[in-house]
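Given next, in structure tokens, is a single chain: the form predicted on its own.
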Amino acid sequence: MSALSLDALDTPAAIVDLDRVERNLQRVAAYAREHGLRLRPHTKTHKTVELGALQVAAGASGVTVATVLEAEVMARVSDDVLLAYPTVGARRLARLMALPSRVRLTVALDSREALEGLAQAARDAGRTVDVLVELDLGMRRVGLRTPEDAVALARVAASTTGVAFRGVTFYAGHIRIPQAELPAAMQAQSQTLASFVDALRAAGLPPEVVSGGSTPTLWQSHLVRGLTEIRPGLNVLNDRNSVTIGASDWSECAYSVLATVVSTAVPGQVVIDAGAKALAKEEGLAPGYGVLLDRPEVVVKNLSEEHGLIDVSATTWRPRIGERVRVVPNHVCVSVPLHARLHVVRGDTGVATWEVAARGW
């Protein structure tokens, strides 16, 4: 897409601002260095080889993935991959074991069943897979809820051929609050985490890795005592939600969906050709499903499959049919895989097109 303007693109189209991406990468790398934390970004946000390579080049010690396909794709750019998802099923395990031998593979899990299946697959493949025991620090999704259960699973991992116990992991995705309210939540997280780490140490199983973090809590990760590694995902691109809670500034939103105005027939409303199949119909931390990049006060109030309904009742802006707009969605991670490719720009000029190679499973 070299020297191609946005006007030449068919819409809807996913746009990535490379200047903003580079600034976002520099900021998080500097934060991790300042606080002595390893940086292992979660690539589920972008699912592209090129962005993964930029993250590694900017200082990431490895990458985090959520699916086997993401592991296969990101193994092209990193030889240290954490699958932050319990791998269950012979086909998934076979694909995982087929990753290049140079890749140091780590899997997060919370059950003996997942551990035993992984260990058997690793033995059959003649490799050893590192294991992180998943903890539940309040998300109530996956993870062990008591130190006793964590110690029991870690003991099994430490004594099972084919796997190696390396530490613990957690995801506090339930904490999505304004930055000013975070210190108290991080302190509570520290106390809960300490009970697990202390129990493991007392059992002779001190965790080498204590992996956690998210974009909403990213900039106060250093307040969690004992944390060794952070796994932010969407901060490389950011979205409306991250701005709403103060985890990013509007100038750090590097992802938007280019759309065309197709109707102005209903008073107080503008319709664009980016609907739920381009933006994702996910409710966020503020009303609506997205806002305009250059007019963040203008809200996409509703979505159907192919239509986006923009509320213009409180603004003097009145676009013409055929005019282009760029929408920042509530949640970037669910918008990106709706697109086959990302169109990369500096300013309004295209510089590359990246395949969303890891969309799927």
Given for the second form:
Number of protein chains: 2
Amino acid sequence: MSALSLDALDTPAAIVDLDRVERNLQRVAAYAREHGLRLRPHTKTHKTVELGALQVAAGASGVTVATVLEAEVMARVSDDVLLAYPTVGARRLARLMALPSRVRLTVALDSREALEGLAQAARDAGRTVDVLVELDLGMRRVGLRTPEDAVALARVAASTTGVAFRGVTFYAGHIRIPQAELPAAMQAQSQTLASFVDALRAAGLPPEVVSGGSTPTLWQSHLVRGLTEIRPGLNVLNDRNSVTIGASDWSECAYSVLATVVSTAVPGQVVIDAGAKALAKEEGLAPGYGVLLDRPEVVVKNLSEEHGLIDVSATTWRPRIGERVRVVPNHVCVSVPLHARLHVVRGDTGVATWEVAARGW
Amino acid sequence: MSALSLDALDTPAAIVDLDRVERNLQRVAAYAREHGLRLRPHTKTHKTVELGALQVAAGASGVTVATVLEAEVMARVSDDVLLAYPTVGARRLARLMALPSRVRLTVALDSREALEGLAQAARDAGRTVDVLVELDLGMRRVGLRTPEDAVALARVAASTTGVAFRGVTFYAGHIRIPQAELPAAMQAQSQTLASFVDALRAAGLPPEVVSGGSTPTLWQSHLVRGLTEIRPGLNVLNDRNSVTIGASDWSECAYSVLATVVSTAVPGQVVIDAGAKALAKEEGLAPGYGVLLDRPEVVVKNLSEEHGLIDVSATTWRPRIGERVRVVPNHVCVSVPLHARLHVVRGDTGVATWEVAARGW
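Return one more block: the form predicted in complex with another copy of the chain, after the form predicted on its own shown previously.
Below is the whole assembly, all chains and molecules, this chain first.
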């Protein structure tokens, strides 16, 4: 793409700051190297081939995906794909087995039903799929809750043709714990994790892979004893939530939505053309739905579908109709797939356009 | 498309029940006819050419859109398009002026800046664009708040080449008012509206069009004196919110997201593969993010990106892994654009696939 000013874009438009992305990539790679952790970033945050390729180039030993479409897309840039999602359903399995044979495929799952379906599909396709048993260490979403259940499923995996037991995985989900309290929380998590790992070892099924880590807990991952791999997702772009919890600095926010001021009729607020359909109306860890990139004290107080209502009651900033702003949303991962493409900039100059190739399923 | 069972679809998948859509279309058309109101449905809810065409066939005298892309898409099925959004920005205006000349274009706006930009673009394109002055009758989003401001903007519109003053528009935004209290609220709104209309008449600018109405207030629209046109949006599909406020019946919910149960590991809940990226994690008027179409007492209590957590603590229903469910989300208008296409069914049989042609901008 030829150099393009942001001024030439229709709004709303999703913007990625490549300088910041590169710094974010380097920081996490350095952290992983320092602590001897394999880095397997979760690509659900960006869903783009190009950013996946940058992650691999920056030292990721593989990628994580949440959907089969993400697996299909990321297989273009990585030979080592972890689907961190139970593989249930014939069509999902069929697509997964159609991934190029060069791709080492690992699946995280927590049920015998999912395991047996996967193994059958793998046998039919003449593949062997690595399996991680998903543990619930307190998130209460998916995952097995007792060492006994984990051992039982690992045993089935180890003895079933078509799959190979490789280890365990978990998602910490500590997003609402303040960073200062994280070390204690993660020590407790380490102990829970150890009870699973010990039970697997005692059963003759020592986990080769212990995969954890998320952006909220990212920089304390080394406190989890026995961890071999981290899977940070939104850290490559960051968002208002990650800054609020202290997992990233404001200068590391690499994603924003460019918007135009379209109305100033109602006193105390201005209206922009980025609403729920561009930012996502997801409650965050602070009031409102986003803040301005250049004025983080100015809050998007409400969203309707195509309207963002910016509170200007506590700022002297008074934008004119037609002025453009960039909004950092609460949660980048749900804003990105609202856009067909990401406009990549260095400073204010466009340097590339990336298709959000894995949006949808 | 040949007849297709829902079983053949990958999940998550957006499903539209065509029998229900047809009943919804007939009901609103009958209401509009009975009360002598023109019907201009807001197509932002569905963003599909096919559903726009059905609305026109069922008696809509034109369509409403929120974005230029919606205008471009809906111009394929209607010659009378209202853009209910301020036209700010050179690229937005250029695209709007490139609409086919057969399209009678009306724009709602609330500022002189937007008006002058539109008029200039219209003159450059050799068009005349109809203008509705946007009023704020209490929603506090966009719109002029005093009759004096409305008269001033209408006067500029009436005297500016390239645009023609046609009337006024407003969005009621009464979504949190119980249906039982709506008539009183709408009487009050009528009085406010009358003060605007009277002022315009006194200024020699009688509004030919008085356009209002939304799904929450839809069935009481005739209580607004002087209203000439209604613009219901989500009423064609409905959702959990519209049922909660009593603006639609459960049997009128025509949109759901088909999902597969992928985990039952955590007691008291089951996990489906429709999360925030399929349903939209928007707070609604009742706790949770959606309910099951066939079991509306069963609530989706939380969403992460690709996980929906269904609370089964208060039901005897115990689905198995692999079982499929259909979820009615809180707000259909923000769920639809998460999908590339809508799978249209009669009963459980697929009869068509509609592209969400106007998703994006």
